[in-house]
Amino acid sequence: MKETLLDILCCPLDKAELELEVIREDDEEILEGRLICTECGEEYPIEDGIPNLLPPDMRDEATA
């Protein structure tokens, strides 16, 4: 994922900005981390450079 990303995602539940912390990344390329809501504070991983935004209860399902 590029950081210029974050100009146009939202928290999909309240449409506030997220914040991001880079936990891994290589060049200009998130590769690991995570988006945090800055209203109701959920946190959205970002894995092998792909955000997951799906709200906590389907993203629970989509790994079962």
The other form holds:
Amino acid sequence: MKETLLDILCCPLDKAELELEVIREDDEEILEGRLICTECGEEYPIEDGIPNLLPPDMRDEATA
Amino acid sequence: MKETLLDILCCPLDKAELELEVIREDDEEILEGRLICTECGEEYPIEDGIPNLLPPDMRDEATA
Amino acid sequence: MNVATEFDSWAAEGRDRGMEERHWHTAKHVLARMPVEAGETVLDLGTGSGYALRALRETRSAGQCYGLDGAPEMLRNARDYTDDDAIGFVRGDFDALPFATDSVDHVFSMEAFYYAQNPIQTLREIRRVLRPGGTFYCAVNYYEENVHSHVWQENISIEMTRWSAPEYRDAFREAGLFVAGQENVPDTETEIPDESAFPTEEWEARAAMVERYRELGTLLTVGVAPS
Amino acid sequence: MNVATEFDSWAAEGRDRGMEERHWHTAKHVLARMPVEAGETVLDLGTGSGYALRALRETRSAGQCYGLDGAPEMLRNARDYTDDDAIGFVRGDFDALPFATDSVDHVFSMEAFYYAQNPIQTLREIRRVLRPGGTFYCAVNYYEENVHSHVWQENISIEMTRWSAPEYRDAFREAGLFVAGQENVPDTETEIPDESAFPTEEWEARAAMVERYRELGTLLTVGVAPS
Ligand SMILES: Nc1ncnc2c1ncn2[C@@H]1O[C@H](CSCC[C@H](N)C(=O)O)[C@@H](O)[C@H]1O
Ligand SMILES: Nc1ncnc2c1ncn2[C@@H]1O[C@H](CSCC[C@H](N)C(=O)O)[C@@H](O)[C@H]1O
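Given the form predicted alone above, produce the structure of the same protein in the form predicted together with its partner chain.
All chains and molecules follow, beginning with the one already shown.
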């Protein structure tokens, strides 16, 4: 996903802003990374260009 | 027109409330009368059960 | 008054009932989409024969209903056709609505809006009389994309507003209404004769008639009054 | 997560594309009614194959588009089908939307809303993320009046909400959305075989199939966020 598209994403729990940590990107988009809530510190993974913003209690370890 | 239906009618010019003067009615409704603006005093005729609430400058004498 | 002169003669010639019959093809679909709840107040702008209000009373148990028109003969006929104490007819003009602020739940208008002398003023008036969240269902057959309607102006003395679909959306917003949706409601009922019947008096080609009725149909723009 | 388990297998079996094809019969009409202006932001809840966003980008020049889904395989497929930098896919749940307040112009959802665990909470979330005057186009085939859909619950492990049309309107209002309109969008494209073919595996009588597709079709409820 393009970095510009991340702008309106927020933490599903407290709706606070997220900070981006890039792990892998190509010319176009972020492929792997982390979105970290600036309020509660919860971490949301980006994998294969898709951020996983499920609330932590709904995240199944197998796929997240 | 039924008296209850007159409730939300107002003066087309200043949107003030209207006062009803009944000239002729039957068991069901007002047939002839006048609606008088409580603000500007403009008079609007009711004829054959139909109030004429055209702004005065659009009222043609022939039909009003 | 222009409107009275023009439309009183239509009413006298029975064109009020003729319009009702033709407009019903699409008006019934427009009315069916309106979120009118039992007991709600509805205003019909340019009510003509008054059919829309009778339908909303019968099928949706609408509450108090007001049919406004500028032409006294239209109103006299409409009153004759209506046997319902909850429906009242009022003579008035689109640009100076004689209804209290916040007093109406829904406004409907079929094939009438574009006769307003100052359509933006009419939209502002509609916004004023609607309660927050109230809807305006504005249906027209005369509009820019319907090229087959452009000639209508030649046969009428009142200047008609010919907006495109995007212009309707812009104007609603300019007057302070939210735009909730827009669509072309096709008329699937007007009979279109076989290819061999064309050209007819009115239609050069069958394809044009198909486009007019089955594709373009009635342009509906839905506005919502903000809080 | 329930949704992932259920819908990942659908995606793996190619049912995402199958749904796209069937849902498109009515979804295209729903999308056509949305007042999406060029550059506006659209959110698709339960995006499946992502077709709705691709269509709104191509036909309406929508701006940034977000497809949210709970099933990772659906999202992986959707991403594969999409070659457009302005469309992003996000894993998330309807009841806890990961979008900032007031950040979205329009929300679309086809055949997905009723899977929400807490549909009123989902509606509140939609209201929160929509800007004032933003619209929610909520389209469902599973609803009370569509009696032919009632059996679907038997084949799925997720509990589905089966509201009637008036219940949809009430719920929208309860969550603070204005109701701008509601309608049944008929599916005129699903082929209905000749009388002689009935009963089929799925349909006892032809009349039932006609009712399901041509009359009931997709229930669309349109909400608008207040100021
Ligand atoms: N400025 C104005 N103010 C009030 N009524 C107007 C008007 N301009 C036109 N009208 C009325 O609008 C109507 C348009 S004809 C449409 C009638 C009806 N809605 C139908 O669908 O058949 C006429 O009855 C005409 O008298
Ligand atoms: N609670 C929830 N949160 C997020 N996504 C959900 C969900 N419940 C169901 N979904 C998703 O909603 C989709 C329903 S299938 C419909 C897909 C698509 N809109 C179409 O018209 O074809 C599935 O992809 C499923 O994974």
